[in-house]
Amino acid sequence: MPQKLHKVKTRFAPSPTGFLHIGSARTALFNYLFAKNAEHLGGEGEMILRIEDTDKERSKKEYEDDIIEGLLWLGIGWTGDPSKKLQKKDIGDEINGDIAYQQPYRQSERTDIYKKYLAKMIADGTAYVSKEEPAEAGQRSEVIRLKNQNKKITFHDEIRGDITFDTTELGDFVIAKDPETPLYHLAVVVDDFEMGITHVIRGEDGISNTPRQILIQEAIGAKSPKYAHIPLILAPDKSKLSKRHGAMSINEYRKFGYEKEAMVNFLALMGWSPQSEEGTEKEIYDMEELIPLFDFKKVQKSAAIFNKDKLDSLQNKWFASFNPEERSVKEKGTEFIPLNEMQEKIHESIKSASGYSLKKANDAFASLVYSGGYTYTDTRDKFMSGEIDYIFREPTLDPQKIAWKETPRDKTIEYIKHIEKILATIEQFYNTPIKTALWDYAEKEGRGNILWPMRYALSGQEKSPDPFTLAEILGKEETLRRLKNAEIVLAPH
């Protein structure tokens, strides 16, 4: 029997001054996994969602809504204010049995609690009202400052070991503008204490906040939680992650067709390694597999690098794992976002395409997004440039490119005929059944000999999505017709 742990209580505490981006979503996921891991080991685990909206000017309801929507989509559950339930209208269709439906705590609704602590600190002499020279006319001439003990503080970081700060350089720092307006550090410390937070898991940019918060903890008689500062996420060139490199809202990734399973998998592997006991290169993990594996010892100290190719690879692998019915529902039920701006060119393309309609074009683009590792933007750009025109028009084939490397033409014709024979027997013409039906033959004759001519015959390009995806997009009849055409092009005249 595993030893029962003490209760673990973490908190995800975003500021609603922006959308839920990659870094924040990963922080939420690590907090959730650590709490759930405590349950797995026989203890108690809980993650609180707390909206830190003390910045009244920059905090917006639309950002808070985006945070909640993103967490719900990812399947990251939380507890919040037990007196307030999330309504159906607040969470749409994202209801999941693992999600707690409480409204988050909001610091803007906890002012009376902060006032009580401020009053006591002033009475105890650990804080004082400071007369200030207003920087501008009309500004307050008083603030509340912490009386700094000017000492060295050492705290243990679960990832980085012991860290020491000399707090003398901080001076008597401001903790509230006035008794009604606490600043970030005071509100955070009071909330963590009041809510019984045992572990603070946040980005390494929060390390510099820790000495101030420990001084406030000592001033109010609060026990310090344990700290774990996770590495930042950087762009591929090691610069700060920007929107150009992928720092967009989690909900934007959702709109671009990424699966939540792929996104959770991707977030978990940025800065953390599961170190599979089997010693394999396993990289596909669902939430239930991640929970028992999560451990601070496996979190790296160096910065994580955002790798979109990795995300796209995980997207492909996850989507390929869905059964044909799931895939079909996801693809055919997806509205291709840039469709309107592309309609004029689409109409030009489908004029000569037998049986094509705007809806069928939408379904084809959606299939590329779900199966080909493309985003909506990638697909739009490739279509507008003519790179994926093969969706609507049979490509012109170069006979010199159909065969794989030095494979003789007559042998390649034999391979193509056998591919046709196999495909003709498939009733559910989806990616996975197509791949399953062909794979043994490809392994036997050489993958290049089978998969290369099939892909080239369907797309007319040396670089394209895999042939199984192409066949699904084109459909059985068109796939067989294009393979037959490749035979004719290769045949001696």
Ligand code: GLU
Given for the second form:
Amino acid sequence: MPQKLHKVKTRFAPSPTGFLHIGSARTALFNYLFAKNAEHLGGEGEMILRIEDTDKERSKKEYEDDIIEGLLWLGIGWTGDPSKKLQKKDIGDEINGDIAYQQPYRQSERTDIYKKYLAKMIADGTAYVSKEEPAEAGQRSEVIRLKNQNKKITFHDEIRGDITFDTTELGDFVIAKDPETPLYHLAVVVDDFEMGITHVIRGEDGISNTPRQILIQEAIGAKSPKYAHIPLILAPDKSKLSKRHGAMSINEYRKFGYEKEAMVNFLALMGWSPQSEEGTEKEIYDMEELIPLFDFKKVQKSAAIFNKDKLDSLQNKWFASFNPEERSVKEKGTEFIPLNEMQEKIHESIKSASGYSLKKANDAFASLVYSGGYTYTDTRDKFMSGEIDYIFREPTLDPQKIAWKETPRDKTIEYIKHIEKILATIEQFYNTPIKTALWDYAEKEGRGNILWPMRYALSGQEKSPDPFTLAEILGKEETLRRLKNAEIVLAPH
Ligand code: GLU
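Return the structure block for the form predicted together with glutamic acid (GLU); the form predicted alone was the one displayed.
Every component of the complex follows; first up is the chain already shown.
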């Protein structure tokens, strides 16, 4: 029986000591989906964004920015500190009804709150000031320690079931360096309590933090939230996911041209499966479909494996599913830009080519995927390897290769001239009208005789997309110019 949850408040609580990588983005997504699912079921649901920057040395603004940028890209909204709004102009608007333009909570701005709790704990005797061995002679140092009740603690994990710890081995652990400087566990517990967090959803590596946090909750009289520890993401060889395996910033994927839909889809399926009732093999889900389906019962206990091929396959499917017209509208504001490496490569390729713009390159990219029968990732690889540089630069033609099989050169020149004549009359210079205009002629003369020289003239390659796609990508003028050039190369000198 699905439990009806009336009020769910989750939190995504990254430490800004690194970029928003695959693992943390998935944690954010699960927190978001769970909160939105409660809303879907008729209750209230929200996800808070809290930047855990108590470690001043390692926390960096650039990481916080990267986290925010990544969440906004993925469409994961949050509620933040209502007193501080992000500059709307910097990051846009609401996402999915959430007030994502609120600044996140930052632990570094909440010291006063922690101080109050510490003072109360000391007054209550649940914590005490402890004099430490001086690190250097002449120094006096004090820390604040929790008075550990040394008992067994059992908590229920929504994914893993009951987990029991004997807290004796934790001793009277340090909760603050001094009354002004709380340590991590204290800040987390105070914040979860103050913010009314109902569910803590975090990576499995958080399990070992839980007993300490429960002891602090008991000390301050806070009710424990529910816990759900989600499986780790490992590399295909079951080692720790490293940069080499794809643990780069989510924003790097964006810059590499991945669609946010593909990324959300991919993240959701890492460690969770919708197990559709019909038993179908459905694997394409967007955020709207994920929200009603999300539930801890379908989160696996074993580690999830990062599978880059799966990401690429989802990317290919998502990209292909966009209707080109819709796409051009969608991209009016942002423009479809295969950024970063691809962008650099394209820049390099078009530098020396006249009449080419990045816009044209991007259109070419999209046309290849939509009508060239290439997948997104194939196309990207071809761009990157220079295999389709002929889009930007006129190819050098080998006169031996222009004619189809044994067809004589003079005959081939005639065919090319006739192709030019037909193409010159086409107004809407797109794949289908071009194909329609040429098809009868190609059937009459033999497809090879017409399509082969055309394709070779346009690409200079023995393997390439079909000539109609090439013509569309190159545009009418360039197509006619290349055909003319093929004629010249073929002509007896
Ligand atoms: N700030 C912690 C981290 O980034 C997560 C804390 C939590 O979810 O409890 O690892």
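Positions refer to the first chain, counted from 1. Just so we're on the same page, rigid core means the largest C-alpha set that superposes within 1.5 Å between forms. Quantities reported herein were computed from a predicted structural model and do not represent experimental measurements.
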Answer yes if the CA of L41 moves 2 Å or more between these two forms after aligning the rigid core, and no otherwise. no
Core superposition between these two forms, C-alpha change of I22 at least 2 Å: no
Any CA movement of 2 Å or more for P399 between these two forms, core superposed? yes
Report, to one decimal in Å, how far the Cα of Q461 moves between these two forms once the rigid core is superposed. 10.4
